[in-house]
Each structure stands twice: as C-alpha cells, then as structure tokens.
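Only one chain is shown below, in structure tokens, and it's the form predicted on its own.
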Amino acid sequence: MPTSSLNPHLPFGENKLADWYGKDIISVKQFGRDDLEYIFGVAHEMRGMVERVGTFDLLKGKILANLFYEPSTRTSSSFTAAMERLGGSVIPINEVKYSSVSKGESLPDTVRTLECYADVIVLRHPETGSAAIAAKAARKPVINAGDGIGEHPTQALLDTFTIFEELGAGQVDGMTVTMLGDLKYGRTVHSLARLLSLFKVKINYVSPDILKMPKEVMDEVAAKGIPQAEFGSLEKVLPETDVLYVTRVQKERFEDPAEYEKVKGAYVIDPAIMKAAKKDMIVMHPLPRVGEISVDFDEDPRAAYFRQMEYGLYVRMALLAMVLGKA
C-alpha cells in the first residue's frame, strides 16, 4: 500500500477531512461533527449512485478481508455488499473454526497474514479492545465491526445517518433519544450514545436494573454536557421521544441463563404501546430482534429498522471508499 503523508493510526480529528486514506475506524471517539458531515455527504452520493446504476468500478481491483470471529448476518453481508457494489472483491472468513485461528494463531498474526492479500480488513471479535490490537499490528486499514461489549462504530454511524435521513439533519439538535433494553452489553448503544453526545440531545435510558448503561459511558456523555436520565419503564418517556432505539436482550452475553430468563421479555413494542408516541418519531433497532418489537408494528411508517439496514449499506460504502482513497 502506498504510504500516506499522514499517520494512518491517528484519530480523524487530528487530520484534515480531505485525507482519509489509510485510516483505521476503531471507535466513535475518532469523529467530530465535521467528520460526520463529510461521511454522510459521501454516503448520500453512494445512495444516489446505487439507485441510478446499481454497481460501479470505484474500488475495482481492491480486496476486502471480512474477518468475523462471531456470527453475523447484517454487518458481514452489509460490508460484502458495499465492497461488491463498489466493484471490489471480498475474502469472507465467517467461520474461524475452519481457519488457522482454530490452530491457536494470534489475532496480530492473522491480521498480518490477511493484509498480504487484502487492502482493508473488517474485524468482528468477541473481546473488547481487539480492534485496536489488530490496528496496531496492521499496515492496512482496519475497520471495527464490533469488539465484544465495547464498540460498534460503523453501526453508530449508520444509526446517526438514519436519524438524519428520516428526521432531517437540522432537527437533531434538540431531539430526545430513548434507548431501550439491554444497555449493559449492547455495544451499539454504547457507540451511539457517545456519537450523539456531539449534538444537543437529551438521552433517556430504559432498562432492567441488571442491564443499565455502563457508568463509564454515561460519564463520557455527561462530560459533553448532555442531559441523561435512567428509567425502568418506557411509559414515562415515550410521549417525548423523537427516536426510540430498541435493543434485544443478548442471551449470548449472559453467563447465568437464569438471569437472562428474568429479563428477556421485559419490554415489547407493539401498536398499542406506540399510541402514546409522537406521530413524527421513529423506532430503530440494530437487529436481529427476538420478540422485543411485534411484527404487527412493522407496517407503521415510524418503524425505521429495515430502512436503517439499507442506510448502513451506503455508510459502509462511503467508509470503504474513503479509507481506500477513492471517495
């Protein structure tokens, strides 16, 4: 890979927006509001091009290594589709038990091997901090597709892009965002809360006591001057909510199955409950859902979760093009 005049491992905020080439995407802490404006501008262009021509050759000759140590449908297929829409190719590694990892190979060695074949690596790993370890070892760009209960920065970017597209970029300041469900283990809400702290929003957290938003995340958000409040019930905050972000209770994160059984059905969004909500709000979910949103609500125009998945394609197309110097 040609060398950039800028350090590819520096946070975005330390460099000019024009030079995204070779950058790692590890945490939402890398982004400022100007960065989001730039990313979303490129994503808008990608959306228009997909709608007009479907696929194009912007990344022809480039190869993405999709390295997933955990099961994934949406994120893995989204990155694959994004790369192929841009004319590039993908090395899919979705079952690490069939790779050298099963022989005890370290993450840095796996990454160093894959970058011999690929131009960019997308990584999902069960351990928090793994993406930073991979980025340190790699010479090619590494994109964090979820590291344990840590962060999921591309999900937070597509979530914010969804809010912009659905409700209007100019409406974000002043919004009330309510996060519902598993806030302890949900890396999507950890990243989204941090990213939303760039705006003048109010954030409500609704969860069972054992699944509250981690204190370190709330402290980071509070340091930005963002008002936050915790609740055990949705009814109190639903009428004021502009964005309801629902998460599933993640069975795979519980060491004690009995604890999971206690909270798995704590909240269910259905048409009856949503009668109390605004008419011009949206309901989001990173998916998959396991009963926390009734299918009876799917036809409601406020149900944005499948549109949210489509917006993710455009954001990931934008990120791949930018880190490969083709935006």
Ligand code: CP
The other form holds:
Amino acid sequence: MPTSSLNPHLPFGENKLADWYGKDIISVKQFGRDDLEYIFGVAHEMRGMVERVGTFDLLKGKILANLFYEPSTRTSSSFTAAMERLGGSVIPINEVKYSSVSKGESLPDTVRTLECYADVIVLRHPETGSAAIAAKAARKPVINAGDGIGEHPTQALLDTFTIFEELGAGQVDGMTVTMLGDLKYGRTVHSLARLLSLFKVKINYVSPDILKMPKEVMDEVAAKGIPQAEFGSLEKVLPETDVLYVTRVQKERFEDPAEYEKVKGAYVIDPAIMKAAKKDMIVMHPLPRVGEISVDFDEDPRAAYFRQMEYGLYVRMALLAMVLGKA
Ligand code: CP
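With the form predicted on its own already on screen, would you show the form predicted together with this ligand?
First the chain shown before, then all remaining chains and molecules of the complex.
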C-alpha cells in the first residue's frame, strides 16, 4: 500500500480522505499532484462501478443542493447523475428566478437555507469570488461549479482526468497543451492552466488579441517554471500539440456586442486543419460549442470532447464521495 507524503504512517488513501472530508472545493489552487493521484484513482473506481453495477449506495441518505444562477447542461446534470448513481438525492435549483433569490435573498442567506436541508452544495454563479463567499457562510461543503470568469475547478479536474485516461497518466509530463479561443473570459482555461502547472508541460495560448489569457494566470503558471507562449494563429503550434483545448467565444461575457462580432468565428477546427496535427493527440472542449469545432470532425478518434463529458461524471462522483467522507 503506498503511503502519503503528508503522513507516512497512514495509507495514502486514508490520509487523503481525511484531508478532503467536509472541505469546500473553490479553486484548483487547493490541489497538489498527490491529490490528483487520489481523486483520479477514486474516479477510475467510480467508472468501473458504474460500468459494472450502474448505481450503488455509497451516499445513500445524503442530499445535494444543486444551486445554479447561470445556465448549465453538463455540470448541473452530471452532479445530479453523480449523486443519484451514488444512491443520494438532489434538491435542484436550476432556475433561481423561481426561488427566493427573485425576492432579493442574498447568496449567503440562500446557502444558509439550503444547508439546513442538504449535506453538500454545488454552486454556479456569475460573479467571480461568489463560491468563496458562499463557502464562508456555509458550515457544509460548497463546490464551485463556475464563478463568473474566475474558476471552474471541477471542470479542470475532469479535463486533466480525461488527459490521464486518454493519453496515459505517465505521459502528462512532457506534453504540449495548446489552448485556443476565448482565453480571457474562459474560466475553464484559467483553472486548467493552473492545474496543469503541477506537471512538466508546455502551454501554448492561441487567441485573438482581445481575448488573451489574463496576465494574473500566466504569472502564476510562470512561477511554477512552466514554459508558455502566445500566438494569434494555430498553424505554427498545431503539429507539436498533444492536447488541443478549444473554447467557445462567450458572447454573454462581452459588454460591447460589436467586439464579439469581430472575433466570434476566429477559429474553426475541421478535418482539413487537423491534417497537420499528430495522429495520437486529442482535441478537447468543455462544451457547449457554437461552431468552433466542425461537426465533420466528430467521428475522428482524436475528438475526445464527448468522452470528456462522461469522465466528468466519474470525477464528480469521486469529489462528492470525498467531501462527504465516503471515498
Ligand atoms: N462545461 C460546462 O461547464 O458546461 P455547462 O455550462 O453545460 O455546465
């Protein structure tokens, strides 16, 4: 049994479970490589259990409050499916206008209300920092499901798990990851760049000038000794890329619609462009897409974005089990 670097007297898993029991998940900055090893080990087990038995009773009697102030298909439904596959149940608040939020209830009071009925709260909110505010108000664990243009830590975890499962855990060190599209407003890439800086990767950023990766994120990644480079076009970096992470230009984040119109179709991945890429690389996307990956590419084995959604179920099952002390 491998032991933990934190306490060599405890088996690795026991120590990690104690580390995460009752904890909030707000930012990828909370995770080290040993945490990822543990989470992905549990997620891998969850995958096996879902494939073998479908649903089981690890979290029987536990309740998740799924509180979404912004639209979601994948994050909301995968957390619901994760809880239900573990035998628990869900209070869904996917349209806050039908809740007391529409009467002016504050986020801290909404969270204090939901924790009276639930054991864990998953929150998506349009303001950066909202998950930390909610976590401060709550006694129960809060999981950040996206806070404005800030972070989307569970997406970065499932993205990294996807890379591990698709390309091999041992292969991450030495990889070249290219992030493409809206890097300014894309919270998924903010979290993923930070999380990948735990590995010896090289990161390329390809975006229009007005949608570059924020300096704050690049400075954090640089502080870990990770080589980074910025480009306006994909052409130069595609042949060396092991993971191409495509993002949507997020219309809803633009104050000036004319600015969105200028950059909305800046990049489109299609079979012709992908001829220049390696045969054993993968293309990822947090989804939804609005044209930046042609449907003509969907049948290519390198198109990992639909498989990526399924990996999200297993990672979210692992996270729920961990914060509820049952992993
Ligand atoms: N990737 C992602 O966060 O998708 P949703 O907005 O559908 O949850």
